[in-house]
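The chain below stands alone and is given as structure tokens, in the form predicted on its own.
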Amino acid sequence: MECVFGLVGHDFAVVAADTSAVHSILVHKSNEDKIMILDSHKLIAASGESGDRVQFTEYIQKNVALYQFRNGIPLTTAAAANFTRGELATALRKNPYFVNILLAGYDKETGPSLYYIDYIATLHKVDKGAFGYGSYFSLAMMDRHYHSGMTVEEAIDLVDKCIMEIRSRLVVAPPNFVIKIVDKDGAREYAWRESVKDAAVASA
């Protein structure tokens, strides 16, 4: 029951994801961070099979870093999105990754942007996007309340509305979410929305 969603505001982009690591009917942990910081001004949020998600996002992160190391300049958000899409398209014909991605970034020339990339290598630049079962509710909330030029406070309020809707409407809703933001000051964690904490196991 994964939920990943994001939106673009006035001079920033914000991405939120559930933090549940689930296999079949089991919840393994409730603090799995599914939003990776690609570089100083990019975030990649992913949903899908756990192994594919971790392996593919780490592969993209290391290749983005390698490009910057070799060339002395970072990839733009559009270039990183197109590289990610190309790798998914190549893998699709060999050993496909079941992973859906929202890539958010901030560029000095173009400002904030958000890219939607699904597991069959579809790429779209969007103002708002979502993946997973929670997308039914988060997209509906964003269609109703989103407008261009939102402030950080308005965007976070909308993210909280989406989280509350997912928790109240989804039959097996993830309890915890992480929110990250990227703007001219860089990519960073903004907040957690927790209703369940992983308890430490007492030693026997």
Contents of the next structure:
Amino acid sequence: MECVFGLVGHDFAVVAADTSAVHSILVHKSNEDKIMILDSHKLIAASGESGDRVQFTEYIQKNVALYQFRNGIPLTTAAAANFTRGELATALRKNPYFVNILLAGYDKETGPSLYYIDYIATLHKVDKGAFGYGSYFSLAMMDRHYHSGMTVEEAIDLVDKCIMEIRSRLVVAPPNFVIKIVDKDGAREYAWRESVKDAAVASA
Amino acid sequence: MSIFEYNGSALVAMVGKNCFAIASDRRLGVQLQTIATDFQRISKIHDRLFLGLSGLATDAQTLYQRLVFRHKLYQLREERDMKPETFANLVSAILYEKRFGPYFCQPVIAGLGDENKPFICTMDSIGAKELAKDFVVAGTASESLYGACESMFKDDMEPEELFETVSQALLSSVDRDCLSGWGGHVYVVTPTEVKERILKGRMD
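Let's compare: the form predicted on its own is above, so bring in the form predicted in complex with its partner chain.
Let's see the whole complex now, leading with the same chain.
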């Protein structure tokens, strides 16, 4: 099952997601990137129904870009989170999207922030959040070791602790994870944690 | 599990001498898992009118946004704040609009009306108003809250005594409900000031 989790540090926010694309008992691929770079200083880590996940996050990404084109300034993280919640809430009673989202961002005025948005459009600003079966392990791990104002090293160490816990205690544990970080210098990929590499495709 | 018990909530409003108190718990959960312990269930509509929304968090957030919108429009047109009785009618009408696809919320409305007379009411998810002279309760802990309030309530309590009564009633009731708790949020409103206090109870 899909594992997504994230936390807020001193002047950055970090999110991690598993990278397996699964249909029933088959693993289609194990390097599927589920954390989208929404704009220069925002990350959207999504889990849930794969078609909805890709469609919905791309829709949000394009609308965030449109706002910037029209108004000349980027949206704040809070505004992007509220927009995302609004779209999920409008669709909820017609054609719901089964996507759970952790939206991490960095604003110059307010610093780093993390928003928990579940598939029925419940929005809450959090310091640490997680979705999926992995959340039982990652939230507990973060409850134990998290403190406000963590450095990047401490936060990545905590992320690694959570990944180890998921790998050892979840029966259908995903083998690979991607970690992305957002701070004043922007949103970027930080690292991959792979224990199973896809075989290279043989040339024709 | 009922949809009203998905997120867990506890709300109580009590009438005192020319004042009222409205209190809520702070837990936001997804069934058995706790997501946050600082969730705000009570919102200010204007200085003398407070709204608490229990039930499904996403519908509480949507309903709150719709009601603030309607109140702001009323303020522009009438150039004054809404009376609590009027606001209660508005909430009731908005809920009944969705009679066959309702918002899964139970609101608690508390305000100071004409001549600083305190007004409290609650309603079910389709807008059936329940006015009371002493106290109203809502949420997953409502049965416990009824018992606690009935035994602890006295007529014409001063603000300090009202605060104590509401706090004790709330904390003892949420301790018997696994879906609500993690502290409390109490607002005591008199004609001259609004006092907001955070309670620390059993953090489980």
